[in-house]
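Next up: a single chain in structure tokens, the form predicted alone.
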Amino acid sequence: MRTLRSTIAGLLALALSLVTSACGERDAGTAAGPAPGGQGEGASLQRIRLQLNWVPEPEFGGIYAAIQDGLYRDAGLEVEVIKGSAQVPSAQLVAQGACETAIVSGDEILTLRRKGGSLTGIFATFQRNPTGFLMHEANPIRTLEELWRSDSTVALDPGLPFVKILDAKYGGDRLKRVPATGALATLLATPGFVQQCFISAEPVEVRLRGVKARVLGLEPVYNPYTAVIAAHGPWLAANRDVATRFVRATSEGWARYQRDPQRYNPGIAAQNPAMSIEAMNVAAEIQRELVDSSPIGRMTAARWDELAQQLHSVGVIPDASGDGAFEDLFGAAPTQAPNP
């Protein structure tokens, strides 16, 4: 199951030494083949590499739905999905141009842009923060403030921005902090134990084990866009029409996945046999309300400015501006619209 991964400065140096061929393992779910009808029989497809920041799971469900239903092909695109892992620095790879696009977090975009990275958000999967703290249902703590002012033992990654934000807001001097590993053994055996989690990962496993637990979400305090598709800046500037078709096809893929995830989860499971179809169905159900928006994937400048101000307030970035962090392609008119 997935664990949260911080933006570690050492990975930047590692990523900058990589070349384009160093993108992760290629996924069998590449959208290929000749473009039909409206794109011209046999017309060449425009290639986009999409580097995931984790293995194929429901958090990428709309991408796989777009592949399965031929939405990218119909838009004149060949989208090569590249599997990620905890060791793959997807944000740094797209920032340096090793891949055209990648799945990253909103705070990674802002922090890497300040370090000279060239990446711009074009699509946000999670409109509401999918991270939080997993605890037993019987735990009396009900708010982030209560948790942070308690003496609970909490497994977390101290390098993540939300930890600094919670510390600045609530102190957290009494918390007993232990490293986050993603393993569930301690939590399952210890009623008062709390650990950070990703909504479609650890909570799913706990639920399937029949343990009553709940997630205390970070959204009230820290609500960045998450699972953002970022594009390499120079590529986006030269291929805005391609990127627009890609975003629109991805949004339609997500709309289809939200309507019927069980139609697409077997295809995702084929790429990730470590996660059962049952677990994927549960994950899709849990994450549904965090994805829903109209249209799915669109972002606003106000949200980016809010995130920049939060990160600046705790010293993560040197200024409080979200300028340039994203580009809204939903209002653009592509010269080659996808077939209806």
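In this text, the rigid core denotes the largest set of C-alpha atoms whose superposition between the two forms falls within 1.5 Å. Because the structure is a prediction, the values reported are computed rather than measured. Residue numbers count along the first chain shown, from 1. What changes on going to the form predicted in complex with the partner chain:
Remark: with the core as the superposition reference, the CA shift of Gly192 between the two forms reaches 2 Å or more. When two forms of a protein are overlaid on their rigid core, residues whose CA moves 2 Å or more are considered shifted, and Gln258 is not one of them between the two forms.
In the core-superposed comparison between the two forms, Leu208 has its Cα shifted by less than 2 Å.
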Contents of the next structure:
Amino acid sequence: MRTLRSTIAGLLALALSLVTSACGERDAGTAAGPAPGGQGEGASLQRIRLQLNWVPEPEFGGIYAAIQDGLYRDAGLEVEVIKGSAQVPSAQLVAQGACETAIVSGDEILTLRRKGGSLTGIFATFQRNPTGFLMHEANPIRTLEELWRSDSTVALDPGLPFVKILDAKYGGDRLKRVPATGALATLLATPGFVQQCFISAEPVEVRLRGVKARVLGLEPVYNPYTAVIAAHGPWLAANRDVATRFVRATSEGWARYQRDPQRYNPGIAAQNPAMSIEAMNVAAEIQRELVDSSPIGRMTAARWDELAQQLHSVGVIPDASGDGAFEDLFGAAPTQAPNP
Amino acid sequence: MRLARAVAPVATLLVALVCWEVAVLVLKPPAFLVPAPSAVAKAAYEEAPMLAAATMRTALGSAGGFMVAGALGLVLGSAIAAVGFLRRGIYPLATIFQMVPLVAVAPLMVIWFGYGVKTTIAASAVVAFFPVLASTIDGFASVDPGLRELFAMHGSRGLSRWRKLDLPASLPSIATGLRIAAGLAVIGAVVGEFVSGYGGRDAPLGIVILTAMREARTDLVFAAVALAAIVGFSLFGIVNAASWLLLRRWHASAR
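Shown: the form predicted alone; wanted: the form predicted in complex with the partner chain:
Okay, now the whole complex, with that chain kicking things off.
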């Protein structure tokens, strides 16, 4: 009987822990602990949970650089990075307040805000769209229009806005659409196969396997801010100063990562052993020009309005306004970390 | 009496839907989190032609997987139950099917079987196979030894005894396995569609669910999930009807 009771208690505890840890697996290497610069004990730091939408890779390089160099601690912050995956709905989690911040795509912010979600963009990692279509070098298709008018088999995430935009522009009636799983086996084995990719992920793996491939970038047709850090609305309203320090430390982390990614990639690889340091170094070089901006991470209202108009034109959102989608914390008055 | 039995679950469902609708009206959760049943019904109505076509594709994949699992489970189960060596050698290995994390192997199935319904059927069969196999083996093991001896005394062995004694006597157990497999077949088919289903106009329910998730259309996700459940109920109903027809004259479970 005691065994039964303890088993039931254990199961209840497990269920509770699963519910309370809805944000997923926590990173071992967060900014917790006493600061080397004398910022005080971890208990005095302001805690921020950051839900990733993918596993630790160079696309989050600046965040890991800020952690490794103690930039968050120096800003009085304890940033808890929570690893993601293709199945983690990071935008929905931050929209309902399950975590303070999360990595999302620009279009998710506009879409969820219109469905009652409370999330606001505060930092854009990619100023230019890193999404594209990966294909063998020998594939005769040269443009997005040629691809969309062909009868190629294309692996893509169904439901993403760029699919509707390409459909509206080029039709795509003959295209055979299959789900993107991220696996490369089919592409490697099938010369005519095309798959959606993140420019610093799948193409790097293919290149390291010695396969000649190229990427048709989506940027000319669809160019939203990508890998945007979104904050939960009520949290942002109540913690604007904290969010400002977080954004600035993240921007500085990215500046350092851009200067010397090889210094930080071993730390990221420790969080994601599936990706080699060599692959991370290559990825960091590929993504460099898509991230560059001054300061890194800043967004403009004009870009958000442009995105809203594009999404509205294909019926993804009911209006064409980018109002409220982001908050520019770079222009706010300089803040200092609170004394411990 | 039969009507009363049918009314009870329908009434429970209606009460649950009313409670759900009221809860959404009062608590007002964001639409992307929990839609009201009325919103789900509206989405289903607006997308009816697309959902109907998707449901037919998923039903085809589920039924295919269910039939493959049923046939393989019955044949292999009969062989394993009859031959001691197979029982010791294959049965423990066959339990692997029950433990296969389908989500992990489904992408491999795409490589083996290609995109489309073949992978859907394979994924469906993998998860539906084991209940049929286990119930067939259990059913055969439960056949009255006295009857076996009687058949042996009259010189009835092998296929003849299988047809006249083992199979009929095992039917109640096999029917139970098939009922479990009916629900699992739909789950397996939808998971298979997640990795192998064609998008656009040829989308099955799995792709409709993925697409609606990406678009934060939770109402459409619920509608597609409800339709997948209806496919499962239909398969379950067909098994129930077949089992009633076969067992009603002699087995208590069908009376």
